[in-house]
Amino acid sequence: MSKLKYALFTGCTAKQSTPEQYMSTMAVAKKLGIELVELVEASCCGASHLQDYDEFLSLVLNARNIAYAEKHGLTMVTICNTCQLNTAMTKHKLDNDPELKAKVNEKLAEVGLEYKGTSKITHFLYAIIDDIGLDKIKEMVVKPLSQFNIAPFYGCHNIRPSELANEGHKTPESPYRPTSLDDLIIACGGEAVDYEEKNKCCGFHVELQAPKTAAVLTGNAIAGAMDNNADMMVTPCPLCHLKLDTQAEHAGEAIGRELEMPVLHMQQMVGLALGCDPKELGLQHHVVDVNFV
């Protein structure tokens, strides 16, 4: 098999507020041989708030983003759930109406950028299960998960809104019956604790407008969990993982109830089951105690 090279756009949050999880990515792809160029060039992809500000100007910045992806002649791959939403539906509507590419093409010129629409933009999750394959995962597999119920934390901006159909997955999934990350716990050897809570909002992008909502949210998927025995949850999403793991006292005040959960990033979870080591996952960054795994 030929090493897979993709062009790594981190974002924001996993620089700066979840370092563990652009560590953990690291990690993974240097165990499963995935080159990861990334893109230092980048800036934020206005995290769904921009949009509502200034679409015009959210669509010139994830245009720029993309650009320097197809620089490289490479698959954009994202590690954030809002950075996907965001730059899937950037190159969704360029691709889509010609007009609109050219004005955004007149603001990149002034930098002497191009969007061309000839790169695909794919989350890690997706890649490394496409291209990668869980039959792969599963034999490189040397530590199974197989003593832990781990729940699946979706989120929602991977799987919504239907009509992007998960841009750049090769099988999209439903936005009501998602399975990638079951398949994947599955694939490391745990067991995937099926909830009710584990496709909704975790509350991060209402927080600000609505902070009893967005705990709400937040207590309902941790205590959903909590209900079905896991002992651990998993999101690919950094925001949903703040969300989940620093505001589970905030959230539990919220619903009556205390709340604890251990919540690891996919790219933690992968990296335990293939063996690399938990500092070098960043399990020392969390919240809630990780230190059992």
Given for the second form:
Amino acid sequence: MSKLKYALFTGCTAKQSTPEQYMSTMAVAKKLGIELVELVEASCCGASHLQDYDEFLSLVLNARNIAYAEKHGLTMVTICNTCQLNTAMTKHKLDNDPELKAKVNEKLAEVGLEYKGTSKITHFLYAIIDDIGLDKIKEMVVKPLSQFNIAPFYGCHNIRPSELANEGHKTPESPYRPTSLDDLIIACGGEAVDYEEKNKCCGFHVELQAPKTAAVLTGNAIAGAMDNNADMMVTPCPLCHLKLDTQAEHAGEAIGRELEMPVLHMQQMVGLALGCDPKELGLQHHVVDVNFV
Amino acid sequence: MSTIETKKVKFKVFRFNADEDYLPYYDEYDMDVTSEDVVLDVLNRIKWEHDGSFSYRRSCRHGICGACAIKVNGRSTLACKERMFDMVELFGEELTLDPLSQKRAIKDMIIDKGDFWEKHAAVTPYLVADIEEEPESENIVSPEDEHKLLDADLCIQCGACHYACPVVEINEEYFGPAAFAAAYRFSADVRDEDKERLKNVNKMGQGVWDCVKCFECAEVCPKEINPIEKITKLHQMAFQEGVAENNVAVRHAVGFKKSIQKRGVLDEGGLVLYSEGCGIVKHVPVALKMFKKGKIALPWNIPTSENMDEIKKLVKSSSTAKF
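Structure of the form predicted in complex with its partner chain, please, following the form predicted on its own?
Every chain and every other molecule in the complex is listed next, the one we just looked at coming first.
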């Protein structure tokens, strides 16, 4: 198999509030023999808020990001569910509307770029499953997470809207019964915890304007995992991670019970199973201590 | 001719009579379902073959009256449209049938939909226009203008999206996706002259700014109306019509542009400060915890995208909205 190579769109949090996510992405890619070309020119995707204000601007900026992946001739890999949604949605709109694509390209031409629609866009979770394969991961595991009950938390924008989400990967995923993260947990040797909230919303996007709604949703998610005897949660989305890891106390107050749950990024879980050093995976950057490793 | 297949399914069915029961309970029925059946056929057979007291709403059986929406394994669905085999394929051979909202249950699948209708009524779901009683010509709407409604008037008010929305469950004021789709239907109509509706659906608490962007509404709509698309449009219209209030939610959306213009990538702390203003103090305890763990970049360490000149140029030339 030739070496896997992707254009990496890190998104914003990986460089600020979730540095551990960037660290673990790099560590896991190295272990898996994946080459990542970081899109250092990329801007923020607008995080599903910019388009509420200025949809055209959001499309132009996302098209620019994708154009850089296309210049490398590579599949764009995202490591944030919301980045995935915004870039994939831009791609979907432009690929299906030649007039809009022309308008966007008129703007991109001002800076010497063009959106062609030639690069695939996929989340790192699905790149691992589709291109490396769960069997290969199983083979490569050196420290199976066999003593742990791990609760998968999928994050909305990887599974909904499903029609769009499923454009990015090979095995279709149902938003009502998603399996990718469960399968990855099992491949890493862990026990996948089934609970009602695993495909629900964490509330991140209304953190500022509707703190109570956001806190209750986060609280319900952590409580669901706790009630089903999870030792930890794992998520492919850094925004979900921020809510679950840094807001557990608020969330507990909102639903009237004490909450605490270590939460791993998907990359950290894979990294631990593949024998990466916990420091290299940035476990020291969590608000809720991860002290079982 | 294709052959009719049969599968054995165990149904767990929510039962509750608000007049008699202290708590709800589940009855179980083992039934054969065929590849021809929709969920409504199963509801009918439970009543006709197992228990005549079983109650549910139904009327047209053709996906247009919106009466028969229930939940199958937690997923909102229109019973007369959803094929049983699709549910079996998705959830397996044990299926749980619930009303759209357990806490609103009156009898079995029948719920009190009062909150849905109140919220629908609250968004002025009709055309507000001064129309001459005896016009000299027709009030013509062009196909392009009709297209702007984006199928929002196909809503059958079944409530599937409303009771799938996590915000509706938490925030009693929140209008919900169906009401927003209705609001969009009329605010997007070229003949409509009502500005209050748009202001109303842009108020914090009840309005579109409390949407969590989970896409549950888009996923469940049996008419594929995509309510969150209308929610996004209502956000945009607030800016276009100049009714966007200067509040934390609006500043948050606008703040993304400001941040991108400055650094390409987001300045997370700067965005929260711009959005919250003095309100930022309430975030200090969490920010301190994050700071201790190296999760907050100091002003001189905030990253900047390469080729910022391109980003600045594009933000300038491609902006279409003002605040």
